[in-house]
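Given next, in structure tokens, is a single chain: the form predicted on its own.
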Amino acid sequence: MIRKDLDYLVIAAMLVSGLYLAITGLLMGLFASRQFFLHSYAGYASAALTGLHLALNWRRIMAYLRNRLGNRPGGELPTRKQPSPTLTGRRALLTSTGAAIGGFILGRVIPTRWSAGSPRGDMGTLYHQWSKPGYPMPLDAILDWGASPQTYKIYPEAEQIALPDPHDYQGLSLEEAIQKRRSIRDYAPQPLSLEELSRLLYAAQGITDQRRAFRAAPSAGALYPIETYTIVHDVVGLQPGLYHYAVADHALEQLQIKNLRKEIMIAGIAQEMLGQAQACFVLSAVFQRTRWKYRERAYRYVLLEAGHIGQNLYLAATSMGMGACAAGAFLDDELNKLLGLDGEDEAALYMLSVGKRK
């Protein structure tokens, strides 16, 4: 009896661990979580329980295999013993209990988060509803949102080019810049100076408080998930190509030397301003910088920050007598490939062209 009882306990434990694996796997997919509380350990437990179950029933398994392989005289199988009512009842109880738990979780928790909006809403509507504060969050305590990554992205192998001091210029007042700001798509064939590029990058994301490392644009929790890439077409002192803004050093990291007018226009769905401008700025996001702290609200905050930076670039360009135009329509995969991004951990969000007004 002890052996049978142990076998029944192993079967029950296998059912529980299997249900947990299935449910947590589904939740990880729905919540885009890389890990779930004890998910991997449940997998190890399931494997160990399977081995134990095989060991407890090894003789029965081997006898079955011998019979199936025809070692029994006449090739007949023994009459199968009908399961006892007690065993059947236990299995039914375990199955129904597992189904009840799974149904409760899937029916009460997940729909609360995903079905709050209109049934005709797109994924953006669903995300907006799902990320609202105040909804029941019983899973937050056990979902693993990952650790905080590095604040600054660096390219250690890239040549670094120092930028001029951005503080030695006084342009239009804030009120005048706001009044005159427009989206300008046509540019004169006149290069930008390195000083002008320096001021644009500083206005976008430059460090304005050295002690606390605060930047020109606001960021949720001062986590700064946005990275700025510059595609240089015509800037005095710089070769055409792709550069990364090293915020901490107020410098450019040279990533690729090449005329990229054609590539940026292909990625930008043939928007001519991207090829005519003297420089194009691409804002990407390292989502985990915000996600580890703000969880389901992270994507909202990252997009808001990209908007802040874009407006700073607009106003800085206007203040210096230049034109700027934002572009939200682009081929994500093509643009990410151009920048060397994976499109998941870090992805392009926003583009802005800048050039001299005609």
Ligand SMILES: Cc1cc2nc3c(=O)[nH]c(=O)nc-3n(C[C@H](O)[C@H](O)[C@H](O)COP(=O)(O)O)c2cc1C
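The term rigid core refers to the most C-alpha atoms you can superpose between the two forms while keeping them within 1.5 Å. This one's a predicted model, so the numbers in the text were calculated from it and none came from an experiment. Numbering follows the first chain given and starts at 1. Compared with the form predicted together with the named molecule:
- Core-superposed comparison between these two forms: CA of residue 312 displaced by less than 2 Å.
- In a rigid-core overlay of the protein, residue 295 has its C-alpha displaced by under 2 Å between these two forms.
- Relative to the superposed core, residue 45 undergoes a Cα shift of 2 Å or more between these two forms.
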Given for the second form:
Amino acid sequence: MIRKDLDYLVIAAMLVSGLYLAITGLLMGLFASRQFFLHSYAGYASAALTGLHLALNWRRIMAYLRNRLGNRPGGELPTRKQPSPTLTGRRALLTSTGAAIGGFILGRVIPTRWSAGSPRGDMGTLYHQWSKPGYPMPLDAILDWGASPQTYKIYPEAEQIALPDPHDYQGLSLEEAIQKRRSIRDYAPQPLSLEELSRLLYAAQGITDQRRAFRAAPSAGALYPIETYTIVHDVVGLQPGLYHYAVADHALEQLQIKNLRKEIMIAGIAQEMLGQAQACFVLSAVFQRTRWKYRERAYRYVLLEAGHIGQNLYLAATSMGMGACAAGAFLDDELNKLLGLDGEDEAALYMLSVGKRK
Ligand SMILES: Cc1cc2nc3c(=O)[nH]c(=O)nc-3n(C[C@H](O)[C@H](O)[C@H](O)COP(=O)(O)O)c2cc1C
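Okay, that's the form predicted on its own, but what's the structure of the form predicted together with the named molecule?
All chains and molecules follow, beginning with the one already shown.
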């Protein structure tokens, strides 16, 4: 094969790999996929082919540049016949190998956070890498992360129901509650008292330091991204329905009066405990409350905070002789719809059913 044939072959291969790169890039963009390895291999091949193409045409390129820089009109190529070098000349081999190795190093050796091509890169792993403090920090600083919203939500139109004072109750000791806590999914058909509901909500998100408005569960930067909703099935003095916990007033805001046993079970992928419990707590997050300050790290903090609140609910329920069970498995869209949340600015994260122990 003569040099020219090889050059055309390289150009054809470059076209094919370029097309493949474009299609895989487009598909990955379309499906928001982070599995870039097929794309990366085509990238290494393209780099090698480009190197080879450069090497094969090195003399022509140099001659063109010399002519151009020497201000020869049109930068014509010299007419002198080129000596025909060997097809796999040292330069061609070196350039193409160098380009391929360079591409490989770029794709593999630079930190994982930049190489979305890691085959291990599920969304969670990628998010974890991207949210580490480090390189993107200066970039973060110039992006607009929005303003800080109010640290709690109020429903001004909703009827507010005062909750009894949650203090002065002696349940199990912390040690006993930790020892006895189990995920309980089967409840006795006995209503909760309003006092019990009040203590549960206070343990979840109650304001325990009035001066600074700090709450029962810790929160990164005291920004409190979590909202608490209660779906009441059977609580003395309350109509069944959907309520929002008004943190600042330690009160409930009545959002919907309806028996929601069926709806909450549907949203909770048919988990019976959600329909059988006397109350279900849904923890949602208003992401912007934490995001404006902690940027890429905010999502980590928000999930951790839901966990803190969930554990407080577990322990408070156990301490009062009730049972609780977490539910992370639910249909997000159904649950958000039930609570009237858009699922983006505010979304349900975690559910807990609570009821009397059998
Ligand atoms: C994040 C999270 C999600 C969970 N989701 C569910 C769930 O959807 N349904 C369920 O029945 N239990 C759920 N659980 C409860 C676990 O199954 C339970 O904690 C585990 O079996 C250990 O039992 P224990 O809580 O009694 O110690 C969840 C627990 C956690 C921490």
